[in-house]
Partner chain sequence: MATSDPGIVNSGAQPSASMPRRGFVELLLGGGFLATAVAFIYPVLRYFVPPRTVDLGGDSVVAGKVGELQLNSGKIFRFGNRPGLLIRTASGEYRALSAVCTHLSCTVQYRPDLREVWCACHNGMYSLDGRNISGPPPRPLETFDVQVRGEEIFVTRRREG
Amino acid sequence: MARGAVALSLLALTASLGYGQRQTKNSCLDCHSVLPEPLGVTQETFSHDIHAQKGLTCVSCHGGDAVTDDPTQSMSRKAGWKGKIDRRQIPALCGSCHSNPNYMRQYDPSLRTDQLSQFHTSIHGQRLAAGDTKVAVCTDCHGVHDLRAPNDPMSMVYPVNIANTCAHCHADAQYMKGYSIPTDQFAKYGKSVHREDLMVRGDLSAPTCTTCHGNHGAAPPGVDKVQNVCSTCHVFQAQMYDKSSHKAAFDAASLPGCVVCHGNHDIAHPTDAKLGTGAGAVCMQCHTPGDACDQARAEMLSQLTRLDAAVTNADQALAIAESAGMEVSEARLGQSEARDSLTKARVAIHSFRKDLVDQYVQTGLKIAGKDLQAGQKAMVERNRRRAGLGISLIAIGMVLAGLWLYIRKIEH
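In the form predicted together with its partner chain, what does the structure of this chain look like on its own?
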């Protein structure tokens, strides 16, 4: 009785708010908007759904007859009612529109229509075909009933939300039991420089799970293909690595390229210490101390350290000059060039060639040296100012003393 009254008043409310004014009546919501989860879908929820916004209704996916108020008729198999969609059927149901270029063209001509065929190639798709219903289907990642467009910040597949969406299953050790893959990727990614870029700096182009694993065709990139994935953004590094001796060696040992030194999910911002011998160092995991490679490593490391120190030195000199009130913005600009050289030298490490690293280091050293000089010159200039001030103050002191004596004289 009470529920009926609520339903009725809600109905009145939704009607008065202008819902359901569309010519095609939607009787589904009359009941489902007041039903509890999982059967409940309110008009409010559904209004955020991209499909609702494009004019699709419940019937578009679930079938049935939304015009009649009689539940036995509206939800009859005769009227094409499908009820709850079986997980195994979901990809095909979505694909019935999304894989049809002719149909999709009317909404967004540039939208891809290969999601379903990609899904079939993914681990998710292959396992689903083999009868595993625990794997992700369309709705697990995109949501259902309030399915938002991927560029909607509330969408589950908006760049900053993707990792959470994947982690929903992949970080759940209980759920993932029975699969032979780890569940710590999300925790590791949380510590990575990529996540920091994406979440802290807000760079939406920074990599998240799908950037490397793909989305609809989600699968691990494959040991020998990692470098191709990384190189989509880190071009220089990949080019240099490709020509380096490591490429052949790693391929022969079927080591996963970039990942060998940088890791995968927990890629941290690399430091020069990676080239060292202490904690976090990587070279000596394979190389023998004292061999030619070890010597080259030590030389490159010392070159980088030298330039880094030179840049820091110049920075400090300029900071001192600035705190003394001197204008050194010109040299500050130069410092960004020196830093550029340092970055390039660090990138050049991926060629594993001393001469190339040295070339950038020398350029950087020259600039940093000039900036250091500018900072020192500014301090010399400051001392000159103080000397000038001293002379002027002496002159002023003379006048003051003279005036004082003069006043005394005329008043005596």
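Positions refer to the first chain, counted from 1. As the structure is a computational prediction, the values presented were derived from the model and not from experiment. What we label the rigid core is the largest C-alpha set whose atoms superpose within 1.5 Å from one form to the other. What changes on going to the form predicted alone:
- In the core-superposed comparison between the two forms, the C-alpha atom of residue 166 has shifted by less than 2 angstroms.
- Once both forms are fitted on their core, a CA shift of 2 Å or more is seen for residue 319 between the two forms.
Could you please show the structure of the form predicted alone, as a counterpart to the form predicted together with its partner chain just displayed?
Chain alone follows, minus partners and molecules.
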């Protein structure tokens, strides 16, 4: 009886192993791994694909039967073989799974399932529906047989790779010919503060193409919507701008808000020089020298320059005192508040209100002045201690000399 049970168990195990082998067999790769591009797909390439890692195979998208080695059966229409997928059919094919919440829940319950509906609203989706097959579809941005998860650093849609992915089309003047849009966005972005934050400082939350334009629902923001895009990150600046005279003036003239002063793809690190009259200045692009706004600009620039110099002077005084071994940690903490006031004053520029800017400047000047005095007092105290130490050393030296003379006298 026991032997029979063991035999049955071994038989069941053998059958299950055979079934597993049949299920995992992929005859598609046996052929395509030796074919040249674009038909060539190796096992190593496909092993990186997120679909393969989740247990899906070639037949999940292309249909057919990957278990048999007979091409007449594996690529038969009866087996549902589709072959090459037409570009116009790719969004719907991807959406057949990715738009099904019940199906996707078994792989990642947190994954959104509205990508296809968003794509239909995008400029890419609209042009594809109109018959333009040059526009981007799912595989252009995510890859085909080596499609990786978005959080994989090798993914085409990993934050540091997104700009390069978009540039495949948008930086190709020949490919974009006929669309009447610039092709220098990628080159400009490469010089921007956003790109520096992302690529140099490693801040993955820094803006890239999809941050401002969207991803599946990609669409260029309208002139009256630019400030809404910027305000998703720059909240306080947007609140100040809404209170400014520029808001009404820009709206009336149909000017794109933030872009007027900061640009879009090539946004440089903002400096006080933007309020000046030299290179990089922006105010005089619209204003007349000597008018009320120009005078306000000059006053605000003067206040910012004054506070910046006060903070710098206090920092230097504290650094000298600290290097001399003096305790100035409390003043160092105060400098953080002074720098915060300087930052707030610079943000308040977006309101174009002198009184508001001056409020933050005066707060910062008060703190920086106090910290400067702390550094100076610390140096006075250091000098006093050094003088006392010098007098003490002289006194000690005189005592030692007297003792030496006294000892010599005793010896004689």
